[in-house]
Amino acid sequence: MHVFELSFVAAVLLAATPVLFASLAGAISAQVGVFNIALEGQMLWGAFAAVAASYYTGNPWAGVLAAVVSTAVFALVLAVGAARWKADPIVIAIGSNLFALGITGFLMGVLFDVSGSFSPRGLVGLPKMQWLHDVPVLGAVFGGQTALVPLALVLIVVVGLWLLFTPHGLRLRGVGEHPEAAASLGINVPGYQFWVTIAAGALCGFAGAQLSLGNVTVFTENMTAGRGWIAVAAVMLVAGRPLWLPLACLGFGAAEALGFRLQGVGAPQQLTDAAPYLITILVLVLTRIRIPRRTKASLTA
């Protein structure tokens, strides 16, 4: 395999990593009933607070466990407000999202005094698992690359087989499925759902992170520019199921590779930005139209 094609491979994987994160933490929401659409706004705060916590304390991995925790708490107000108080979910989530997107630049206004975009010189970025560099292949794909990325990767596999072959991660699928049936065997759904919940606002802090101190050093408004709208169509596209999400989030991330090449060689920025967005619109349409075409078929076999 050439260099060229090594080197869009992490590209790839450089631009699908942030979407990971996200399409995780939506799907196992999913999973328990609960269809979060808050991802944009968690993974805009988780960005937030990955840079201010570097630049305050010139630690990076300070940045992302201030991301994962903030965020985690952050996705309190969904967590309460869906399982709980049983609250529609959406409402709370559009909500979270112009919050987030209104907090962050109000206090880089007033913790930084700058607005628009802040990339001082000492804020820090995540290191690069540079040790990797003389590894064939793996160096290519990898060595340029922050430990939150195979990190992904991994916790893709880990939750999707959790979720399959363990009892808690059966109960945790019957709560979403049945939730009455689940209740009615002693299982705790309102429980479930609230730390499921949490836990999916942890991974948004990992996706935030990983925009701001592992794909770039800098922190913008509304950085994160429709990708955790991108996760959430992720997750519909695999109805859910964790798995699944490599092959439609590494296709935005190779759609968002494939744009920044395409700018080398003359193609209009406008044009480039909007591919990953337009593939992934396309891909939905084509498979909400394959879903009626194989159960009329169904039907009528």
Partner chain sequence: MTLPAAQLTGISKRFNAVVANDGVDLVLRRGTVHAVMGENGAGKSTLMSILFGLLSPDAGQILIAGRPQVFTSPLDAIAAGLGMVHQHFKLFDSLSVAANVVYGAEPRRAGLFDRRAAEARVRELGERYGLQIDPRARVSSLSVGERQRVEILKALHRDATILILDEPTAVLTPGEVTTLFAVIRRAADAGTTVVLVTHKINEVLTVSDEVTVLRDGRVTGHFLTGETSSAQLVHAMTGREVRPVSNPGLGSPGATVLQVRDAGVVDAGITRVRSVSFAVRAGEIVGIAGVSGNGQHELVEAILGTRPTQSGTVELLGADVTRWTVRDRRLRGVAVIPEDRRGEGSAIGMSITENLALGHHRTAPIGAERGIRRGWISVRAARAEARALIAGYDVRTAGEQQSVGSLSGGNAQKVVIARELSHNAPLLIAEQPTQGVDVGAIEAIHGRLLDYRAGGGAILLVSHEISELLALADRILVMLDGALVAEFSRADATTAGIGAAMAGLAAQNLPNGSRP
Second form
Amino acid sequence: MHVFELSFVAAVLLAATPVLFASLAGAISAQVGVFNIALEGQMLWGAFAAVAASYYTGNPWAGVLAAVVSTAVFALVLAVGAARWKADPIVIAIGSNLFALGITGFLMGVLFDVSGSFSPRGLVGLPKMQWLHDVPVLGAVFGGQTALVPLALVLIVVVGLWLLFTPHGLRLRGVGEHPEAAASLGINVPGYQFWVTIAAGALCGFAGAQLSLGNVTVFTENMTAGRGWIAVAAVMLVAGRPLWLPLACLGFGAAEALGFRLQGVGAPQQLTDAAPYLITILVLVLTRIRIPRRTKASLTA
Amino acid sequence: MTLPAAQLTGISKRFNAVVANDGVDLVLRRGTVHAVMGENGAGKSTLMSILFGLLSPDAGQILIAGRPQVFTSPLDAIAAGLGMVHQHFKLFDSLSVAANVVYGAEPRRAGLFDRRAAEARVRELGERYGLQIDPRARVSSLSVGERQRVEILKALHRDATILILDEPTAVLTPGEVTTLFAVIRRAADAGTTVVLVTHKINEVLTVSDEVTVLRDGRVTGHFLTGETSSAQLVHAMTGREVRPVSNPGLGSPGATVLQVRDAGVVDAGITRVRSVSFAVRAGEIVGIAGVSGNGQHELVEAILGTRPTQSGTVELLGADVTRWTVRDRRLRGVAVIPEDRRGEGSAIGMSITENLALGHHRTAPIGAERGIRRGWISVRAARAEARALIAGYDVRTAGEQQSVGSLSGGNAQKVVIARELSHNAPLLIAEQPTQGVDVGAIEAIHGRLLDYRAGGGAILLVSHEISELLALADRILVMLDGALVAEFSRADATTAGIGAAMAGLAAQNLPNGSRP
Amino acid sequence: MSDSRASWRAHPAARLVDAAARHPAVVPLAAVAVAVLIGGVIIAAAGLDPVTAYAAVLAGALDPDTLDYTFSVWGFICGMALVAAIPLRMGEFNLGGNGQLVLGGLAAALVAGQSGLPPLVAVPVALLAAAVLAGGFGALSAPLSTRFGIPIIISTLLLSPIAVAVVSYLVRFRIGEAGAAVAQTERFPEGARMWAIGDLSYTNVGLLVVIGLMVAFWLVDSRTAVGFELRVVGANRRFGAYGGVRVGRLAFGAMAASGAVAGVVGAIITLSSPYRLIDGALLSPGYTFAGLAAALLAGGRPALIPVTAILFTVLQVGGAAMERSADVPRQLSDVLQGVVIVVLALRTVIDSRRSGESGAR
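Structure of the form predicted in complex with the partner chain, please, following the form predicted alone?
Let's see the whole complex now, leading with the same chain.
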């Protein structure tokens, strides 16, 4: 096992990318005070929409577009319910996750007459950035990846900086911290929550598309397999600092990539499947132990 | 220029059966300080919410600088030149002063938020109005008085010509009040119209030019401050002359019930209570004075056990309960009327019966401490108890199965007080027991507290109304920045003395060990 | 606008309508009606016939020949509804039912696989072991929440796949039947199977156990100090803490009880026909989320759970029949469950609009 090979870095990044998109979706929702646990179902829907559209058009980018747009529409339920009508976002999310699980399986049966998984001949996945191959380091890390992989990283940085340095970013942060205060200054709080929730849906569309057309070229029932929950955990981990998301998600990616390698040397798949969850829980616990100590120390010093 | 800055005519607003404003007229002349007075529930807040666009009136007209306006949101009001400093500050703790001031109306450079310009703006406004503050400081690190300055700066940044201050002095020390009044005068002299919402007569007389008095949603008086008197204002507010505060005798203290030694509380790295020591004995009312937010609430939480102490001990009836759970402390003998009756003292979605049962549900007659019924609840007994308390405390309700949320504020408060007093605990802690209560109910509550003391109960009374403490307490401790800084016996307690101690101007008769 | 509404409200007939609309059964019924309607639209949009599909669902679920099976499923869904309802009473979500379910199945399989236990001992011991293992696992989430601030909804979700993976691994590689094509344990000996009721092949004493648990929860909820405290904390956590409720301990107990019930359900399923622990078999029917949907539809109220569970039982059992006879994919059941939950969540809107009218200051 050669952990420090660039190919391993590439594998980590590949595994982490869907979670990166989804965790950015969760993080911006958290910034406006919407506890978004609908990521799992939205990502699943996005994955299905991407495969379906790519299959019908023969163009994987049409798949990405369909995933992004239709998942944003999918997010309307949460956006309208939680932002406009003040309904419980947790219950809506549980319902919409279940709905996504059902409707993707249902449509797979109705549209393609298959169950379990769908990977027909003629389903085109996203192209890899082969042209990077000759560039040192970058080629090894990104050469085998889709363009969505660097896009995820760039988006996180852009959104993170946008939050910090633009008037709208400032307003957005205020909306989540103290909605009444923002409203008293004429900020349309439900409006921010609504559009951010929709944008989060679009990001989950990217996450799904990368999953079903980038990481693999297939749609399988419940293929997100808990990645949306890992993303929620990553959001908790960075506690309002989206720029730290890559660190949190790459940890997950590393666990998954390591799992694949361990499977390669004979470790049972069941146990490597559990590793990302175990690591996520452990990291959450460990950071929770350290944070209070640090703040105490810094304040008494 | 004779055109008033704002003119409200015939404003009416009702919430179901409750008439909050009934044909209210208000004329705000430019560059004056106009006090809007009234008791709690008189309709001041509703009127100001309407003026600021938070509520829309059922009837009536608003003219701003002669022009009719219909505000559908505060945004409209802000655009028309209004600014409001709410009683509860609306600030973003994690952001800087400058970001808070300009939030929603940010200076920009190349599409980005121009932090330097924002900071310069805060300095400039600060100098113009005498509101000095560090624009880069995080709001979470500011004192209450400084936060209020940020609120005022927010309004001034938006070029407010009419500045509404809702009960601005409730959270300030006397020294800070003086500073605030200076700022108010300065703003008025510069042409800003200031509306001061308050129920404190001396403030009105000190700083205002004009007064409008509300009672039960109607205007009951309009005066030029120079031509009125406190008696006239009191009459307009209450419709009767207020009786002088009854002065009951002192209690006869017995054995020590509560002993706090060197208690310290730290919350999220901030020291809230520092090395506090005092005792409360049976048959005694000990008052804690202080501007709110100086650690009183955290001290109460530490005694009840809802908040851990970092240092020191709490003893109840001779037992060290510092590590005990809330439940065990309550069984040992403490009851608390909390400051936040709605958020902490009740579950508004549950019935009156259930609200009254909490804390009594493991003891007879509702529950049982031992035997075969241990752990079970008698619903019938709970309802019977509830009916008795509803009658005894005159809670106005259709029945004991009504939800507490359906009660009026005063009646919901009676439910909390009834539940806690009916424990007959050796120690009763009462936090702001008369806040938000009408005059009649205040007398009733004070009577109950004195009866409690007469029955041998020990009472810790936390209040920021000095008059309340002077009327009831046998001894008064003053809390400032988490520490006890002064102690007064009833005999040598004066409003001025306590006020000075609250402001940190004098320290006398320090209880042992209360200094860090 | 408000005036016209006020006068409308004053009309006696309108008042009657208004009063009827406030009846507690209206919201769940409306949610179901809306879900059925949306499901119909989806079926129609897929080019299929909704009436045929729904008829197939009902016929499949209520077929007298398989009513025995339907009843057993109703028992499992009631059990998993209980799993969701117990923490829901204090405002917490246990979404880790799957992990707790399979741990219960594992414990039962380990006990039942021991030959030589007398029949009267084997089944109770298996249920008990399942309750302890799954209850302990569920209870883990309580300290994670109180000590480390990880919400119970998150920790249950993250812990569940770990348990599922471990059990799957054990069935496949450690305790499984050697040489079988499917990862499963050997058939349990006669003495370690769930006691039968008459000659029914699916419904057995396990159903009575679940009914017993429901009665117990109903009693605890309405008649005991713990149940009262659970509801107080659910209504206002700060109020509970101030009133002396040990919230952390209560959460621990609620999560332990919730996990234990899940474990018992897993044990009952495992000890019933075909009397093996089969990899994945406990999870594929989706009892956990059907139960959660039933609990949400019942608003956590114990007395309503048996009723709301009927709906999801019909969907579950009838869904398979619908797939067979009407060619509508069975995943429609999940779709309808999801819609019911979303509609229920949106009901708060109606509630708050009502209270906004009557309760504003």
